[in-house]
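Single chain ahead, written as structure tokens, the form predicted on its own.
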Amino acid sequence: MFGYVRPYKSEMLVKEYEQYKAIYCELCRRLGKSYGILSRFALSYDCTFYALLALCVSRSQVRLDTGRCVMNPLKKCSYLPVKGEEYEKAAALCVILTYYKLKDDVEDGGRFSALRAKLLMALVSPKAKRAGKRYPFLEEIVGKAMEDQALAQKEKGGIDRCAHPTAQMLSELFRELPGCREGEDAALERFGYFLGRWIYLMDAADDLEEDLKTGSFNPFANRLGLSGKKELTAEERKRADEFCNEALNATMAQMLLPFRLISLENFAPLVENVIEKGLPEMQREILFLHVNLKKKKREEML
């Protein structure tokens, strides 16, 4: 995933912010314990949301612990450990997604990014194999999605075709979450599908100008007749932003319907903040304030 599924901190209560931070820090701690200290750099807001949603639907008993930050011993942190596998699965997902992201950079990135990714893959590959052995279904779901994504881009497919692999990946990941009430698996599946679609479209919109400069494939460029251009005029940029925003809003509308059918417990306000406030704010920043999150440190520690 890409780091877009994050909370809108300005709209969070202090208690909610501390809970989210404790989940984020607990996932960081589990990554280090299971896959080594360097694996903590794979930590993402998206996988934190996966852990958060798993905690909600499984209704696991949680307790608040305090201790020192594993990355900065001078800093105090709160943690929310559980006895279940929610964090272990989220940690494995972090590592597997990072591996496939590096693999994609090796195959499709520029010379410098491909070399950098190749060096990092040597470190990540053993961790990803370990995660895949622990949770083979995660490896299968992600691997299949990445293969289909590469094929869609090679075929220069349309927006729906290109968004489907990421959408299907989250659909399968969410459907598998344990502990949901009878009938909720279908709602989780549809919610995951449209969240995955939203993530892909947001990433494509964020990348549009960069892809035009490098000549990389982008489904929005094809749809808007911008392929072959190196720069956009102000009018073209406005038209592209409006089109991308409409596509994202339509996906958001379809996402909210199944989302409201899911019984959230433990941390319902956190999940609602991310989906109902965090995602729209991300759209606003990227499309209308032109904040390119890829040019700054996206996965900053909270």
Contents of the next structure:
Amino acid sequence: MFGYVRPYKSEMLVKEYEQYKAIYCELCRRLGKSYGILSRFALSYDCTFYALLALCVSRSQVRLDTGRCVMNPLKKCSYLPVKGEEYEKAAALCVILTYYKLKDDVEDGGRFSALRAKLLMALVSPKAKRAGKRYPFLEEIVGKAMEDQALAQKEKGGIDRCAHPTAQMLSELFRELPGCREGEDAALERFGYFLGRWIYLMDAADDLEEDLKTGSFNPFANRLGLSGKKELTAEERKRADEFCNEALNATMAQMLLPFRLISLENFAPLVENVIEKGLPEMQREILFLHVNLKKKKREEML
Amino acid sequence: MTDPYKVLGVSPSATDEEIKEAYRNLAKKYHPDQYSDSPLKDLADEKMKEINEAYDAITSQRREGSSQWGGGYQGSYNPVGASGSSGFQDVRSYIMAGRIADAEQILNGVPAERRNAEWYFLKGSVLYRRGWLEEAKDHFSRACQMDPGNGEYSAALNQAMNQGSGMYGGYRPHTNMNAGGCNACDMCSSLMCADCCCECMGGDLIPCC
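Switching conditions: you have the form predicted on its own, so give me the form predicted together with its partner chain.
Following is the full complex, with the preceding chain placed first.
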């Protein structure tokens, strides 16, 4: 997962923002406790969302703690600990996903990124092993999805085929969230499918330009007949952005239906903010404001 | 039974108007038409029933048994229906029963020369239910090309296209998401600009400045 599932801050109440941050900080703290200080760098917005959803679905009792930030001892932080295993599972998921991301980089990244990934792998793989031992089903779900992803790329599958592994992964992860109300597991499963699909498509749309430059596989490039091109004209770029946005919107429309059927007790406004406002905002930033592209260009200039 | 006020998400002191508003919003949210071709139809129906019951309970509590527009929304519209002259009656009934894998198996067994507009429409419906939205759209448009006059096929294509436009969630590039485009400040500054332009040319729009 790639960090596209974030809250839209400007539309949040301060109270909600503080809750979100407290969940983020608590997850960071658990990561450090269970997998060592360095594993805190594996923390991501996506795994925070997983923890948030798990907290909502299980209706666990939470309490607010304050303490010092582990990364910056001068800063005060709030934490939202619970008795259940929500954070532990999210932390394990973080570590496992990071491991597979690095593995992917080693296999088909450039020379430097492969080297860097190899070094980091040495640090991460014992942690991933520990996480996998604690939660074998997480390891199994993620591993299976990565295998299927590689297969889909080898087949040079269409957009739907390529998005399927990530979609399936999230649908399986969400289905097994404990404590959901009767009958709602089907809604969670389907919600996960489309959220996973949205994440994959967003990532593919974001990487389109980069993939064309390096000649890597990209399902949107194939579909739009752009493969083989190195640079896009402004017109082609615009057409591609609009096409991607439409595919994402259609996915959003399907995601909202099951989403509305899930009872989210504790933090309903937070989850609604992420899904109903955060995701569309991400589409706007990446496809219409080209935030990441500009960032890359700046980095190249330096 | 759970507290009907809690179901509608209003406080017991809410006015009749507020309750009606909350009911309408929720009814829109769970309206069965939206879920007609989704495997979650039963769950949505149940939620809808819950809301209807809660609304009925509150209104009858308040008006002593005279529920105004109870019952709410009923019946639903399912895009894949039983068609009289269908060559794929079995596939249609599988889709309607939610047995997507069985429907797909039969469709895949149809040889290429027998794949007509209806085949593309039904295959698109199967893909759509599985969440393979892009290929579903391609199949629907193929069906429409082969049989342009068919209302069933064009309705399916329209629905798939509309969802891409952002009408049902997502981002719409041509609308401004943040506040209105023109406020009092914009008006004043535009007037000032217009005044400056007039003055350059020797005229005057706002005499006092």
